[in-house]
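Next up: a single chain in structure tokens, the form predicted on its own.
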Amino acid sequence: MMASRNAMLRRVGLVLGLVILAVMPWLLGSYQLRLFTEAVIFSLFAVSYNMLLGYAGLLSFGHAMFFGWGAFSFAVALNHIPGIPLVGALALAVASATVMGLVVGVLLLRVKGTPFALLTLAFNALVFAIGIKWQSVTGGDDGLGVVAPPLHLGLGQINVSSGANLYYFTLLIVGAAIAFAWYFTRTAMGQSVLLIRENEERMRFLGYNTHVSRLILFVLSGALAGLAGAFYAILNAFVSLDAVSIDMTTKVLLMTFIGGTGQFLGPVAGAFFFTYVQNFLSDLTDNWPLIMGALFIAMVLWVPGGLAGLAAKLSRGRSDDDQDGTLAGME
């Protein structure tokens, strides 16, 4: 009775929140449904984080190569072919960090712990250099503008370029990444690489191989982070080493920690927490990189769990309660 009523509870909260994410245009004003765009694209980065970390139990220094790298592909693609559509853009992109990431985890996978960490670290290095040396392609220092066509749609064609059209394009593009990552984590490949963090040399009496399951998801997270990289460059009409730098991978470490690695959707509200939180800072102090930190310390030390662990907690606190509540009636 109890199990039917929450499944209930889940699916009216499910209509309610795609009710209000689809009239969230109406309800801000342009630099507000910017802002709430730009979290739905970190979401997903996130969300590409923590299938390495909550997931696989692999901590990752260099996630921002694979974000930068989606994003430069997906302007390079734009300023030097032509005739290129939205969509091939944005596949290629995806192709582009899929391909690293294939390199990169057959490099990386076969360390873990302190020298994986430390070897994503270096990488991230390589290919921000990369991005400063190769100025033909990627402009350095200076960046790349981006100029994205419009979407065709057969009988006609929208312009993606900003504003309500934009967030509906992204709300569908990365909701749809975000819903697959989901539906991945609950595959048999998904529950073998949690499985595998918990007792890799079970799953390898059991027959399993451990290295290709994590390379695939290893492969996997590259290509999510590239399209959020992608969608992050549609965003600012510009990619800039930004993208690929060292703080771009602390943001989303940040970000899955606050949010909680234990849970899906934990990263998800990190991704909403920290850009509105970081907006909020930054209009009032310059030192606001100090505050965040001290507050993702804050987290570590008395919410392990992050936001999601905590809302689990008040949940299971709540239940206990009405259970107590209905015990006591019955008495």
The other form holds:
Amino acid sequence: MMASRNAMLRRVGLVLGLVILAVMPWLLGSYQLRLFTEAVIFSLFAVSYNMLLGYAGLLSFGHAMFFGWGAFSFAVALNHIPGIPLVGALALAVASATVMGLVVGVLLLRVKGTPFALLTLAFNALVFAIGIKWQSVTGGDDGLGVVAPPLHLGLGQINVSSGANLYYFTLLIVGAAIAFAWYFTRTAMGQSVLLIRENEERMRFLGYNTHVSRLILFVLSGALAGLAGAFYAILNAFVSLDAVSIDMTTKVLLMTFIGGTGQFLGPVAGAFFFTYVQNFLSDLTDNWPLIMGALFIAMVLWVPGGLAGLAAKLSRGRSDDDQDGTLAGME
Amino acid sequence: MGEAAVFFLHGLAYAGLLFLVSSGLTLVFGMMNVLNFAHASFYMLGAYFAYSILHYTGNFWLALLISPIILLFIGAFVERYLLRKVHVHGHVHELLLTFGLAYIIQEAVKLLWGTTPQAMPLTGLLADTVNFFGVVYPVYRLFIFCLSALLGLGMALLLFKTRIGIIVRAAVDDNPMVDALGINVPLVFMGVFAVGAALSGFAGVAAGPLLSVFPGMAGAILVDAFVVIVMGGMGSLGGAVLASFIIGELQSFGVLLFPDFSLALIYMLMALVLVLKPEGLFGEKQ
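Given the form predicted on its own above, produce the structure of the same protein in the form predicted together with its partner chain.
The complete assembly is shown below, putting the previous chain first.
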């Protein structure tokens, strides 16, 4: 009885949410819509990050290498392959992020815990160094301009490089990717990663190849981050080394943690929270990272489960099939 | 020949600096299992405090003495009032806390001292050069190397030859037993963290005159120090010595031999070590 009512409420909430998302361009001015689009893109980035941190218990300090790699692959494909369609360039960006995830994953997943975290940081630094030095391809410190071609449909073409069109295009593709990530975490494959986090030895005894499971998750997470990076490039009409920097990794880590790693939508909340608070604070003062850092420490100290954990705590007592809001697996 | 010797000595000086930074990092990690992301920020604070002390007193030795002491107290405070509070939530929260701290220190430094690089001019003996086997070489770089060797030796003696060292190592292995023996274990951990912070302070003071003092100096050395402790083996002092030497020399000769790839060279070497020996050169298998 209770459960079916909850399911009803969820369905109503989902429909209501979709309607609100659909009418956003009428509610917001162009600047606000751009900010909202950015938050949607960062939502995917944070969701992909949380697949590692929340689900597999892998703390990465190098997630920007996939984000930036995707962004640069997208820009390079558009600049060097004449006549490539938009979808083709997006697919190439995702494919190259996937390959990178495979290579980096095979190397890095051999270690766990803190050494893993450190190595992702070092690999991120390596990719950044390549970005600076390989000027002929990446543009070095100058970055690359990105002119997204129009989207070809059967009847005509739509310009998706800015405004409401970009918003809807982002919502469609990025939203689908987030939905896919959600679906993946519900599959047997995704759930097995969760169980590996809790007790790897037992899963091995049960016959799971835990290395392969983790690698698949890692690669998928990298591919989704790459897609987010490509959309970030469209949004800015520009890619700079900022996209692949440690600062970008910092950003996604803060978003994910502030939102909460325990529930799937936590990082989405975190991405929106971070994007809007950063926007607000940077209008007030140049030293906004100081306030952001203090906020972050306060959360680590007093709200260890993030916004999602806080919400769960407030509505405790209701039946809840989501996982607990704590991190495990970093021993 | 002379040029190679100069580059070797340059590498040695940077290795000394790296060891000063990574020894504190590896000490805290080895003893408390906490990866301190703010360690390089402590190093930067050490450099800025030294800069201010030198600016007002003109005495470098005073800076070398007082700046690490200030860091000792900052470290103790951070452990007692921040780190200890999140200990119950596990390693990730401890790590994230130090991460947030690094964020704050970075901005605070910009706010207090500005963003322009500041020079720390040396005077007297330290500003001199010596004739070193036919090579004219600045005294200060040799001084950094000697300082790090001395501190490394002192730390090894303290940990492995004294009663304090026995207590610290025992507290790591069997926390409840040491506690039952009447030793204040939380105090021991606070001490370890504070000493780690003080070591980073020393490194910061030493780095100031060499690299100048600027807000990006924490980020610049953090990744190198992490490479050192991963390559050497997490928590191994001996590994930190060897890896600091390798990275220091590689940095120095890399700039000479492959100017375009010197940065990437370090990470490639690290990846190679990792492929052959995931636990690091002197590390223990997980």
